[in-house]
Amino acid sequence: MAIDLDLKVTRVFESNMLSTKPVVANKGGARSSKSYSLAQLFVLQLVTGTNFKMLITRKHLPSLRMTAMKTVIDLLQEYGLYEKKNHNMTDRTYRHGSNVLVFTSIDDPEKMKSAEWTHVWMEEANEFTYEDFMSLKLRMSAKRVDGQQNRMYLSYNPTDMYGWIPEKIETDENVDVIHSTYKDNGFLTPEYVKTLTDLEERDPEYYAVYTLGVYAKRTSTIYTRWSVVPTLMSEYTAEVFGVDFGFNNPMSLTRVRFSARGIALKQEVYQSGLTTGDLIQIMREIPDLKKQPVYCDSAEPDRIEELFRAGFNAFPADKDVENGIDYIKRRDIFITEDSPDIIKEIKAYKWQVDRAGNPTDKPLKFMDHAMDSMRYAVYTHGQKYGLRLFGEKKPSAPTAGRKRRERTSEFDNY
């Protein structure tokens, strides 16, 4: 059956489709359409090719589920191509005719070693090591009936100018480097474009990386005591949530646990286009959330009231940025691997610099929604309950045992 797809594409899609080199490196700024274009390309190859064995991978599986995997499945549904019987959710495979598309991570080595591929896409490629790249490249040996060359695709922001990608990949004559910026994506809103262009005056480093899509020397990173862990710690003294409201910008809901080891974070929501009603529906599906305090952006009292009326223990957060950051910096931070946007933000979260390039005491307001929701929860609850949050004795929750409709003085005073 012939497939007729009316794809709305960018130059980035066309450049990837026309590339003839064995490795294609997509280096670009924020929202340059590189990942979306590759998702479109893999969908097109899936439904038009023959005997293709295709792999889409990220360093960690939970991150893959929430990004490239979701985008591809959404596109199949949007194009009217998705068939549930072809989608094995357990094995994370999707079949179309003689073709198979596999979603897995490099931390599933048995699945990686047991297959040969015609196409591989390494999403957020700078999360991987060079050894990971070479291991995948050696598996690019599946035979193609169309006589064409097998191909690897990488997509990434140019955040590490001394990493293996600029040193070993972009300098290779057998690699096609496709550079892209927001200008290549004609589907962005004027508001988001302005956010990117305004970085020229606010921070040269961010402007270079996220607006121009080129390397810049990283300076003044705010949080350094953080690591990625498989799951949240099971022993903790308190659990709370933080909300940074958004609509055009992502809505961020972060789960926070306190313990003697430090602060643990898990991404529950990070998505644009959500109303407060949408957020409430999602929050209702999260077990035990109604039992815990939820610290919200105090600049949005109406939305806090909506959460409260929906039965959540919603409170206005203390938004003292400087003291909040200082409080968090004293502790170790543990981020679950299924929190890709928290990880991405904390890597890039930095102090704003002045015109002379010197760091100020203010964080740069860009790509900081998870950082804000985390700070609301950690600092507000930490100020209230102090050092015992990091000890052995479990404090009582601020709303535990209260009737849901009772207001506390803390809530009344916002």
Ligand SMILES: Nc1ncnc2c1ncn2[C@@H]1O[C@H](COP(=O)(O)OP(=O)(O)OP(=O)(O)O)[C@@H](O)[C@H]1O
Contents of the next structure:
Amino acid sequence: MAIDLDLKVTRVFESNMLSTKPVVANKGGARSSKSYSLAQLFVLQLVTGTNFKMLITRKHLPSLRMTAMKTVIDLLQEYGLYEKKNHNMTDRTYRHGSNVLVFTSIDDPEKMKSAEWTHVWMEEANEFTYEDFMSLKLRMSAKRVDGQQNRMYLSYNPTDMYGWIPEKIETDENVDVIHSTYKDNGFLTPEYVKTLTDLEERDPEYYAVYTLGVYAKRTSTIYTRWSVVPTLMSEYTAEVFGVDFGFNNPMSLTRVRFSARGIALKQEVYQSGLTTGDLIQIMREIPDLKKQPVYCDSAEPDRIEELFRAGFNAFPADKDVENGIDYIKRRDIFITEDSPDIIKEIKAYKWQVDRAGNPTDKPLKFMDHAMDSMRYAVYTHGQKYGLRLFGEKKPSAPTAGRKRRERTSEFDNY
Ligand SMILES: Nc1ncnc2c1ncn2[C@@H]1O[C@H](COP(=O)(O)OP(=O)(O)OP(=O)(O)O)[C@@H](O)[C@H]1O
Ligand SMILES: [Mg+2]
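Return one more block: the form predicted together with the named molecule, after the form predicted on its own shown previously.
Everything in the complex follows now, all chains and molecules, and the chain you saw is the first one.
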């Protein structure tokens, strides 16, 4: 079947298509079109190849579902190629003719090792270890009828100067390194481009990594006591939510649980282009949200009022940045694995530096939307309820099921 696709592509797509090396490393700054281009390339190969066995993988499955897997399925739909009968959602496979595309994470080694692959894409490759990479590389021996070489594609930001990618991958002559920046992506808004170019003045390290797409010497990040967990802890003293409003920037809604172990975070919403009305629609679908306090960016009283009128217990947050960060830093933070943007932000969240390169006491305002929404919730609620949230005194009374009434003070309902 001849397929006539009118793809709108960037240089990153073209360079990947033209590459002849067995490993193609897509190293680049933020939003340089790495992921989108590889999604296009995998869709194109899927619908034009013969006997292709293709794998798209990311360290954790929930993140994979929300990013690369979603992009690929959306593209198949956009190009009019998607057929429901070819999509096995349980197995996370999509078939087209003699080809199969599998989505899985390293958490499912059986599935990963059950086949030999013709194409592998490791999305956010620096989340993986070198051992993960090698065990996949050993499985690149599927036979091909087109006589071409099997190929592995990696995509990542150059965040880790001393990691396995710069040391073992980029230095290998059998690896093609395709470097890209926002300049390669003509589909970005001028606002986002400005966010990236403004970094030059504000933070040389992040300007290097996210704007120029090159490694930089690392300065200290703000939160260090955090880890990724499969789910939120089931025993907790309180559950609250935080909102950082956005439209051009992502709207961020984070669920927070307090317990004797620390603070647990789950990404509920992290998406650009949402109005307050859209957010309300989504919030209505989230179980238990109406019963719990929602601490919001206090710079936007009208939007807080809108949430309140829609029936949510929306309150202005205490936005004291320094004390808020200080408060959170003292606890262990557990982030659920289906929170890719919280994980991405917490890795990147760092102190602004002064002209001499010394850290100040202000965080860098860049990729900080989930960091803000979670801080609003943790710090504002924490101020009010103190140590008992961490099981260090009597836990606070359960809040569920209380009748909602007129708001006389921010915390009256709790
Ligand atoms: N060929 C394209 N056609 C239309 N839109 C595109 C195209 N390429 C990229 N974009 C847009 O640019 C956005 C950023 O691209 P993408 O997510 O691929 O960047 P990235 O290099 O993976 O960034 P990051 O390093 O932050 O993961 C996409 O979400 C998409 O909206
Ligand atoms: Mg990407």
